[in-house]
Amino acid sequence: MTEELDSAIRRLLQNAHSVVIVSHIRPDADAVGSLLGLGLPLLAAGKQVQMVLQDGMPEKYSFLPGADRVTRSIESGYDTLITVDCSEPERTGQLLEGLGAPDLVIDHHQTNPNFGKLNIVVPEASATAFVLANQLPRWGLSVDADTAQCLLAGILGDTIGFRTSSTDAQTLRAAADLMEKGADLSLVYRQVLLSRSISELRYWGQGLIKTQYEDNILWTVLTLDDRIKAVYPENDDADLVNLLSSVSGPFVVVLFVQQAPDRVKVSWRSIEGIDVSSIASTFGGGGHAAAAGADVTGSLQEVIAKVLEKTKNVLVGR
């Protein structure tokens, strides 16, 4: 983060009147926390703000301040467009189609190509919410208790409760600072990481019973039919991938989540030293070295075969 870039972003936000902030499809805690964590301070600064998620606000994050303000589409004109926690424009769904480059991109994915007019991409950061927690005061925006709550949710979600290798002393200091500003750690931890619905548990069960392990790869599948059986309302994996990645032994975990008859969301998790973002990139996706994803076109069986072959090739000789 250079001083010149810092000043340019501050000017952009100060001069903005009507701001649209968007994040990615199948939003996780960092997407939601970053969206609200930037949107609420801008509202407090007197800006008109639209916070937009194509898939809407997941029920599990509805406890966060400002969650009821999130819409599924851009509803009116704006002068400033911002994306948060998006590694590429396509990750927003159709929200950015025909809109040109965003005015500002705020992210922490190492595969981000800097697709905005201004870009603050910090690959070593534990979460996009962590980037915002550090930068908001420098941009002239205040962090009150509501904003702190949202940013802490983003940090906790992406570090899986401070358990990822990206969690460093700065992350813990940022979390402590957010708590001093009014964030409730116990509430956020419970809602983001521990609280589960009956439908989520049933959905997990559908995937767990099909788990396979071979060639140092642990993998399983969630189908459209599994979602119906579990009465699960979202189109994500209900964080099953994080449960699978807690298993000792595998070098790589792969989860296939069918989105449509001809489209599959693939998530990879890996041990230290194996860069799964390089695998995801070959399928048009991206992410981090230890956690990456891609939306792959093809039937479920076709995608499984292609992805497992590519993943096994990466592990040859290990």
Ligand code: AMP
Second form
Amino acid sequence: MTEELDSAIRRLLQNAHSVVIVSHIRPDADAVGSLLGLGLPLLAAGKQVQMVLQDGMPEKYSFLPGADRVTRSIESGYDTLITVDCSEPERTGQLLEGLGAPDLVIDHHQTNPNFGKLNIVVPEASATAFVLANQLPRWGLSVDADTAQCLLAGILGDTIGFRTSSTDAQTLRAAADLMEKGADLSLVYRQVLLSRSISELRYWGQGLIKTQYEDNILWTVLTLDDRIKAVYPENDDADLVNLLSSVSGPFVVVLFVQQAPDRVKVSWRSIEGIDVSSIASTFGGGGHAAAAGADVTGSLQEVIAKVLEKTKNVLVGR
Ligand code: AMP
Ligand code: MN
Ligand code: MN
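Starting from the form predicted on its own above, please write out the structure of the form predicted together with this ligand.
After this comes the whole thing, all chains and molecules, with the earlier chain placed first.
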């Protein structure tokens, strides 16, 4: 990180009185952990802070300190707008519509076009929470036990418990440092990665029985109906995609999660050497080489056909 960028961010945060922080729809642990992991130190520094998620705080992460402060819409009167873990403005849902460029974008997606006035985008970082763990002290903000807990949740979520190829020695050092500051690894690990509800299990079941394997692609679907049958309260995939990507053999895993009759969330996961973020980009999405996503308009059948065709084309000759 350049000194210049660091001091510009430090100035921005020091001069801020009322800060809005937003993260992405269908929030994951890194979205939530980064939101709280920046919001809590700003509150401690005496700022007014709105922490906003259009989809609200998932029940699963309500154990995190400050979770009950998260709201679902932005109230006017703020002076500083920040996004965390968002590769593009649309990832926030409709929150940024009509607001202009955020003052600061903090992210780790290689597809991020740097849509903020200031941008700290670190594609090699294992999580946005890892970027924050490194940068907060340089920006004059201190990391207390609550903040450390939130940041560790973000790192554990995006590295799936330190097992992705993005997990490097620096990430482990940052995690150790957060533990020394008071984060409870075993609690966070259990809450973020191990604990499952019966609903999640039933929802997985709906997807698992429909799993198909063709041309080195393992794929399945979660419909709106599956969600109702499983009484699953969120609109995400309950991490089914990570379960599918633990299957050995497939080059690519694709999961289709119906969001509305004409809208489908697509998730890709790939083995080393296959960049699925480029496929996601052609559908208006983005992400990382090994894990990418897109929100695609069309019926489930249309989206499945288009996405599988594009994905197969990328795998031709492998
Ligand atoms: P997911 O499949 O939702 O777990 O997301 C995998 C990666 O792709 C994450 O890094 C997301 O930030 C990114 N991603 C997911 N959905 C989208 C989208 N609609 N647009 C851009 N990036 C996305
Ligand atoms: Mn995320
Ligand atoms: Mn992330």
